[in-house]
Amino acid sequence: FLCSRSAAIHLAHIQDFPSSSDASLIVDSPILYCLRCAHTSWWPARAGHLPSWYTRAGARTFGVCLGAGPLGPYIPLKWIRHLPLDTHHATMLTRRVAGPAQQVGLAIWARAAGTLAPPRNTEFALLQDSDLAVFDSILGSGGVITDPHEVDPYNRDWMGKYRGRGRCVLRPRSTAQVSALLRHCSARRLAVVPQGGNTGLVGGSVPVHDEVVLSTGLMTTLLGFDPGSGALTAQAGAVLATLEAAARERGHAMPLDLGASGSCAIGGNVATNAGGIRLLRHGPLHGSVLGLEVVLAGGQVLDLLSSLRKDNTGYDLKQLFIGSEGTLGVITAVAIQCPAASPATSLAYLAVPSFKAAQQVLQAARQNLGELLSAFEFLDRESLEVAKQFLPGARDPLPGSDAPFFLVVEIAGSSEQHNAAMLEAFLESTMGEGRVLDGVVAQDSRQAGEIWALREGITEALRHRGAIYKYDLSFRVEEMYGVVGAARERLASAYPSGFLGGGAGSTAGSDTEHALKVVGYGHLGDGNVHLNISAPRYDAGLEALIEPWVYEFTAAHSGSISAEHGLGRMKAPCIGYSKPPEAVRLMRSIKAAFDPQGILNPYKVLPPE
C-alpha cells in the first residue's frame, strides 16, 4: 500500500500491536514503504503506478507507511522482518533499523523528529480557563501571556524549524512562584516546557504540542559574587553576556563563552550542558557549576545552591540536572565558579593546507603554548565563503589566501609581552615546517573581535542563506572532519545534476540560489565538529538522505551524535546511536523518579517507549 498524501512519517518501536487481527493485516498485506505517508488513505500498489516521488526518494530511504488508523502511529520493529518485501526493499529497511536503534527500540525518523511531531500524550490535561485563573493569581499582572501574537515567539525555535502550539506563557519572577506553578500543573497533569533564552538548536526549548511554556525571562537577578572564591550566583534567566560583564567588572571571567551570549540564559546553558569556544581551557560545566536550585515537577524546591568547591557528602545530585534539558526539574538559580580573568589575550588567524596539518598545529600548540592556550577553532573554506556573503560586516582576515582550512588560536596569559613572544615562536616553528601557510595576529581588541565575529557568525550566515540541517557531533580529533567529506560525497551522488535547480557542492566562492552547501567548522581542541547542510528550503527527500545516515556514520566511528547542543526533540529518538540500552533504561528510571507523571519537557531527550 502507498499513502495518498505527501507528508513526513516516522518509524518507531512499540511492544506489540493492539490486536492479533491488526498484526495479521500487516503481515499478510503487500505493504510498500514510503517517506511521505502520515495518512490512513492508502493506495494498493497493484491498482496503479508508483508516484514519481517514490522512485526519486523512496528507493533510497524510506520508512513504514503509518497513519492514525487502528494500528495507531507506530509499527513494531519486530514485525518488519516478516513483511513481504522484495530483496532490495528488505535489505534497505534492515540496514536502517539494525544496530543501536533496534537494540533499544527507539524511534527512527525518516524526516527529522522536529518536522514530524510525536503523538500527543493523551494523559496530559488540556489547558482550561480555570488554569489561567490560577496562574494569574500566582503571577499577578503581566505574568501570564495568552495573546496568540505574543505567545508565538515562544512557540518557535531560533532556526524556524520547530513550532509548537502552546497557548500560554508563564513568566515567574521567583522560585516560590515557579514552585506554585508546578504544583498546580502537577495536580492537573499539565505538560510544561521550561524555556530560557530559546537559543537552542535541537527543538528542546519549544512546545511540541500544546504544552505550557514556563519562561525564566524575568528571573534575571545577580544574587551574589564571592571575591575570595570567584563564585557567582544568579537566577536562571540571567543573560550570559550580562553575567560576563559582571564577572569582568570584578576581575573574573565566566567559564563559558557562546556565540549566543547576548540572548542565552545561564539556566538554559546549564540545562543543556553548553560548551562553547573556551571549553578547551575551562572544561565542561559539570566541573564549573558549584550549586543549583531546582524546582521539581511536583513543586518541591531542591536547594543545592552551595558555592563550596569541595562537598563530598552523598550523591552529587546537581550533576543530574546539568544536561537534562529541563526534563528532571526547572533550574531557578545557578552558582558557578568564575576563574580570574587573564590580563592579556592574543589571537591569531591561520591558514593551513589540510585538515591533517590543522591537527599537527593543534598538537604543536598543546606542546608549545601549554596552559596559555584558551581556544583552538577551525573553519573550512566553505564556511568562510558563506560567512563573507551572508554575514553583514564580515571581513576575510586573509583575503589573499586560497587555503582550504583556517584556524583561530587564542592564548591568554599574564602579560602581552610574554604572549607575543610565545605566539611568535609558535608561528615561526609551524610556518617553517609548512603546517601554516599564512597568518595574521590581531593587533588590538577590534581586530580580535572581527575574527571572532567571523567564526561565531557562521551559523547566523547560514540562517540568512536558507534552511539549515545542523549536526553537532564529536569524534576523535583525527576523524572529526571525515563526516563533512562523506556528506558532500553522499549528496553529490544523490543529486548529480544539482538540487532543486542548483548544484550540490558548489565551488568555493560561488553561491547560487539553489545550491546545496556542506560546511564544517567547530572546536578542534575538543573534537567537536558542526556539520551544516545549507539548502534553499527544508525538503523531505533531502532530509531523508541525511538522517539517519549521519547518526549511523557517527556511531560507526565511535562518536557522539550530540557534542554540546543536547538531544531535544530532534535527536531524542536517536540516543541509541551513542548510548547502550542499559544506559537508556537507567535514564528512564531517573526520569520516572524525578517526574513520575512525565510533565516536564515531554517528547525530549529520551526516545518514545
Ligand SMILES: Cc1cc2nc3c(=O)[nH]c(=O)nc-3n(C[C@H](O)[C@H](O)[C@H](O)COP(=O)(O)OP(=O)(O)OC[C@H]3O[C@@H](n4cnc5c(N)ncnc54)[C@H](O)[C@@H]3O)c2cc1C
The other form holds:
2 protein chains.
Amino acid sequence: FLCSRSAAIHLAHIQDFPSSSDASLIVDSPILYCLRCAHTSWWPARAGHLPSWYTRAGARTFGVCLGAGPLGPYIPLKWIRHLPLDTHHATMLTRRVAGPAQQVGLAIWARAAGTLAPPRNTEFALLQDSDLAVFDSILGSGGVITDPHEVDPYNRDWMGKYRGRGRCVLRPRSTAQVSALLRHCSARRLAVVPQGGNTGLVGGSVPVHDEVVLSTGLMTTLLGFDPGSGALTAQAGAVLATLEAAARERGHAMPLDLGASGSCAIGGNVATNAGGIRLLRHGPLHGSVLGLEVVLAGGQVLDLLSSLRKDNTGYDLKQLFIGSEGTLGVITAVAIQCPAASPATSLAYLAVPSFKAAQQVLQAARQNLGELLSAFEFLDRESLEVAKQFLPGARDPLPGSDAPFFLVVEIAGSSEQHNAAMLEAFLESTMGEGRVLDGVVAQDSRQAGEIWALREGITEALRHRGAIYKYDLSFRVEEMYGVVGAARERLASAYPSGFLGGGAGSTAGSDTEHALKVVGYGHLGDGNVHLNISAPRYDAGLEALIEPWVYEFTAAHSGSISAEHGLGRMKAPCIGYSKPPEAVRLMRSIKAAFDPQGILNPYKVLPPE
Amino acid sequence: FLCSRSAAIHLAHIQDFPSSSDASLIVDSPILYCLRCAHTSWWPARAGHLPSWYTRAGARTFGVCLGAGPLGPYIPLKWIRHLPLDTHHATMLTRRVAGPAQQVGLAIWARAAGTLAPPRNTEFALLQDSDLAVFDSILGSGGVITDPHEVDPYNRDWMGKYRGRGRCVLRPRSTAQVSALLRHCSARRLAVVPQGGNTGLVGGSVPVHDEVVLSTGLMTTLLGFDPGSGALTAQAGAVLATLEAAARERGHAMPLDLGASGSCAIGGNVATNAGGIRLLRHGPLHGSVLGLEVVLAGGQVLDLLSSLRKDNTGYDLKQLFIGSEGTLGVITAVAIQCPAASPATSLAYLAVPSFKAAQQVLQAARQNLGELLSAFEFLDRESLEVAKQFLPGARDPLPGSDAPFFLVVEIAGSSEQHNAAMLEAFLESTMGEGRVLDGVVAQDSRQAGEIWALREGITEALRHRGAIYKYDLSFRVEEMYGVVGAARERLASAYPSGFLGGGAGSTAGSDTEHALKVVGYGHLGDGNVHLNISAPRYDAGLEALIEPWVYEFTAAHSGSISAEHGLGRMKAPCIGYSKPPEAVRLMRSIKAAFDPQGILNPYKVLPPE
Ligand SMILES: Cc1cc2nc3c(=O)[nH]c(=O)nc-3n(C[C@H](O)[C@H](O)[C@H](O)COP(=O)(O)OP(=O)(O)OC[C@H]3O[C@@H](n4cnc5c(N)ncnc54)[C@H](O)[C@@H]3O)c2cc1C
Ligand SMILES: Cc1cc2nc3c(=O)[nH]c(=O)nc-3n(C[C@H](O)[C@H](O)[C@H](O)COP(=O)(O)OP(=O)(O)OC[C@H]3O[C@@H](n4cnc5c(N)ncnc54)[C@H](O)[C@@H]3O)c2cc1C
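Next up, the form predicted together with the ligand, please; the one we just looked at was the form predicted alone.
Entire complex below, previous chain first.
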C-alpha cells in the first residue's frame, strides 16, 4: 500500500476487528495522510493504490465514510464512496498492520450495526478487584454495583442499539465522592462513562468496552431556589420532571421540556445541550444555565455554580460543558434560570395540506402570536400512524383527517381570555387562507395532555416498533423536510418490496409491521427534524445505505447532522460533516487540556486521531 | 527578600516602572511563589520578610491587590492589604531586580490611574516600516492609518481613563484581509488589539503599549437575513443601531440594545458578551448568537458562521469567543437570532419609596406581566440628578417627586389594548399596596424615547461630569444595592468634606460639581448594578480607597465583579474575586491553544502569570 507520493502504509487502530465471520462490519474513515509529504488522499479512490482485498471484495456491501486523520476529519463530499468489504478481508487487513514502516498513518474507525466497536484503547487500565475495593471505601455500601444482572441496564442504551461491557457502576451521592472516584480513576487510568437517565439517543451514555459507569442516579437533591430571580440549583442527577414540579410549586417553570422528562436528569440535559419543545420560547441551555459545578477528569472540583444572571469575568467555561456529552468533566450540580410560569396555556392541533403550508402557519404564528408562542411542533402522517399503532392509549385528535402534516401549536400567557382571543383570530385567518385544513383546540388540560402525549410519544412508539435509525437534523426551516422525502425515495429503490432485502437472517415478509418505515417529526420552529428509519432489526446493509448518505445530504444542504442529540458514539466519526478541521483541532486541544489522559467518555464526540 | 521556605527573590516584570517621580503608581498583585517548594505566601504580610522600602514608605498610600502567580490569581480575601509605596521606592525595587537568583518568582502587576501600565512584554516585536509596507500591500490605500492625530482616538478609551501608544491602525474590509494581517502579525510576533466601536468601559479596546489596532470600522456589510427564522448575519463592524434598523424593516428586532448602540459594533458586543436592557426578555448572547466567523491569531479562518438555531456537533466553540474580549480571535462575522418585533410597546416610569419596594415591584411584574415584560431598569436619585445636570435636553418625567429610586418598566406585546389593560391593572395594584409612589405612562413614542434617553444617558452624563470609576457588578437582586450605600459611607469617612482630599494637585473646593458623587443604576431585573464614582479627576488615592475594597465586598456577597462590561485591562488582575484558580488555569490553557504566542489583546482579561 503506497501513498501516491511516499512510502508504505501503517494501519493503526484496527486490532480489534472481529474474527467471527458473521459480525456485521462497517469500516468508515480510511484516509491517508502521508507523514513525510503531508499529502492526504483517499485510499481506494486511486486505482494504483487499491489494496488487493478491495478488488477481491465479496458480495456484501459496507458503508465507508471517510474521516479522521491528522488533518482532521473534514473530507470533501466527493470523496465519499461505498467500499465493498467483508470481515474476512478486514481480518486480512489487520494482519498487514504488522509492517514496520510508519511513514503513512492510516486511521480506520470501525463501527458496526449494534455490536461492533471502535478498538479499545489499550492505554486504559483493566478494572482490578483492588479498584473495586477503593470504590467501596469511597462510596460505602450500595454505592458500587457489580452484579452483572444489575449492571446490564447501565450497559444498554435506550434504543437497544449499543451495548457496552462495563463491569461496574459507581453511584456517588456527593461531589466529594465524585472527586475521590475520579482521582482514583485518573491515577489508575481507568476509563469512565458519566451516565444520567440513560435516555440519550446517540450511544453516548453507555460504555463502548469496559469503561466504568459513573451514574448520577443518587445525586438528586434540590439544592436551592431563589424566588427573587427564579434561579434553581440542583444536583446533576435530579430528574427533569421532578425539577419541573418543584419549579411549578414556586410559580416558575423549567426552561426546557422533552419527551424523556420523566427519566432524564438535568446533568444529562446539560451534558447533551438538550433542546426539546420549549427552546422556541426560552432559547437554548447556553442562555439559561447560570452555573455548573463540574469534577474534572483528575478529580479537581471546578466550582462555577454561580446563580447570578450575569457574570462576564473571563471565558465562560461552563458553556464548554453544555453539550460536551461527558467528555470534558462530570457535571455534579446545575444552576438554571426558571422563567415565571404562565398562568394560562392554550393548545391547538392543526392539520395542514403541505409542508409549505406548515411553514406559512409558523410565520403567521411568529408575527401574530409573538410573545405568546411557546411551542411549535410538527409530525407527518407516517409518524402519526406509528404513534397510533404502538403507543398504548394514543388518541388521534383529528380522526377524520387525511392531511399529510399536523402541527402542535401552544401559546402561554398571563390571561386565559387574551389567549383565547389571540388563538381564535390566528386560526380564523390561517384557515381562511387555506393554510390550515382542520384543527382542534384543547378544551382542558386533559385534552392538551393527550395531544402532547401523542407528539412526545412518537420516539417511544418507534422503539416499540423495532430497530430505529435516528437522525436528528437541522436545516433552514424551508428545507427541513426534504431529507425525509429523499430518504423514502432512496429506500424505496433499494428495497422495492418495502422490506429489508435478502441475505441470511432477513425477516422479509408481507407483514407491514416488518416493513421499513421512514417518518419525520420534530421542532418545526427550530428547523429541527427527527428523521427516523424504523426497521424490524438493526442491519448493516440498511445502515450502509443510509449512512453516510444522510450526512452527505445534510452537509450539502448546510444543515447540522446533530441538532440536539449530540454526536455520542454514533456520530463521532462524522463531525466533519458539520464542523471544519480547524474547529475539530481546537476541540481536541480543549479535550487535551481538560482531560489529558482521555479517560472521560472515550470514543465519543471526537473522531479518532 | 526571602521566601519563608526558600531562597532569594527574582523580581520580574517591573522593568517598565516610571522613573518620573510625579507619576501616580499603583502596584497590585505581589504574590510570592517559591519555585523550589511551591509555597505561596503574601509578601509584606510576614514581618520577617518586609522589604526595607515597605517600612520606609512615604506619605502616599497605594492600593495593593494580590494577584497572579503560577498557582493562579485566586487569593483569600484576608490577604488583601494596603501597602504604602511611592515611585521612589518602586524605582529602588526595580534596581533590586538585577539579582541572579531565580528560585522565587515574583509577579508584580503594575497599574496606575490613567497612565501607568503593566510592563510591556518584550517578546513582542516592535513595529517596523517594513511591517507597514506589508499592511499597505494587504489593505491598499486608506486601509492603514499612521498619522498620529488620526491614530490618537483609537488609542484612547471612551472614558478617557486609558491611553495606549499604538502607532498604526489597520482597517480591513474583508475576512481574507484580516487573515492576511494576522498571518503577518503572528509571523512577526506583533501584538494586536481588535477594536469595534471603542465604547468598551474596561480599557479592553485600546492598546496598553504599542500594540497594533485592528479596527473593524470598515467591515459593516449586512450579509443576510432569513425571514423564515429571523437569523441575521453581518460583518463584525456593523453598528448595532444600523442592524436594529435593518431588523425592524423586516419585522424583527435585535435581541440586545444598550446605551452605546449608535456606535458599538456587533463584533464588539459579542466580544464583550454585552448585556443591556433586553437581556431580561431575550436572554444573554450565549443563547442568541447562532454562529461566528473568527480569525485566529495565526490567521486561520474558523468558520462557525452557521445560522441554524440548533447544532450539537462537538464542543460549542463559538461560546468561547462570546465574552473573550478580543483575546482568543478576531470576530469577523456574526449570525444572530432576531425575535419578531412586538407591534405594541408601553413604557412606565415609576417612583418607589425604597429599594425593597423596587424589588417587590419587580416580583409583581414578573408574575403579572409575565411574557410581556421587556425591560426593568432602575436609577437612584443621585443618578437622576447627574443626568438632569449633564445630559443636554434631559427631562425629569416626574419633576415633583423626591423618591429615592425610579423604575423604567417596559412591556412589549402583540396588542396595544391588551398592553394597556395589563399595565393599568399592574400599576393599580402596586400603587394600592404603596409600593409605587407615583408614575407616568408614556403617551407616545416621543415620551417613551425621552424616558429611555434619560435612563440610557446616565453613562454619558457621568462622562461629562469628570473622571469615573465604574464598577459593573451583579448580585442577588435583594443584595444588589448594598454596595452603593457601602461605597458612600466609605468615601464619606475618607473625605468628610465630600471632596478629594489634600496633596498636591487636589481640586478640593466648595463647588459641588467637583464633589465626589456615588451613583447606582442599572438592570434591576438581572441583579446588575452600575456603581459609579464620579470625581473631578482620576486620582490614585481615591482609587486605592475603592479598589480592591469594592471587589472584596462583591466577592463577600457572592457577586460578580463584572456583570456585563468584562475584565479588559482594568480588572484582569482581579479575576480571582469571581473565578476559582482551577477555572483560571483552564482559561490559560484555552488561551494558549487559541493564541500560542499571546499576540491578541495582551495584558487583558487574564492576570499575568
Ligand atoms: C423519548 C425521548 C425523547 C427525547 N426527546 C428529546 C428532545 O426533545 N430533545 C433533546 O434534545 N433530546 C431528546 N432526547 C434525548 C436527550 O438527549 C435525553 O433525553 C437527555 O437530554 C439526556 O439526559 P440523560 O440524563 O438521560 O443523559 P444520558 O442519556 O444518561 O447521557 C447522555 C450524555 O450525557 C452524558 N452525561 C450524562 N450525565 C452527565 C453528567 N452528570 N456529567 C457529564 N456528562 C453526563 C453521558 O455521558 C452521555 O454522553 C429524547 C430521548 C428520549 C428517550
Ligand atoms: C454609553 C454606554 C452604555 C453602555 N451600556 C452597556 C450596557 O448596557 N450593557 C453592556 O454590556 N455594555 C454596555 N456598554 C459597554 C459595552 O461593552 C460596549 O458598548 C459594547 O458592547 C462594546 O462594543 P464595541 O464595538 O464598542 O467594542 P470595543 O469597545 O471596540 O471593544 C470591546 C472589547 O471587545 C474587543 N473586540 C471588539 N471588536 C472585536 C472583534 N471584532 N473581534 C474580537 N474582539 C473584539 C476589544 O478588543 C475589546 O476588548 C456601554 C458603553 C457605553 C459607552
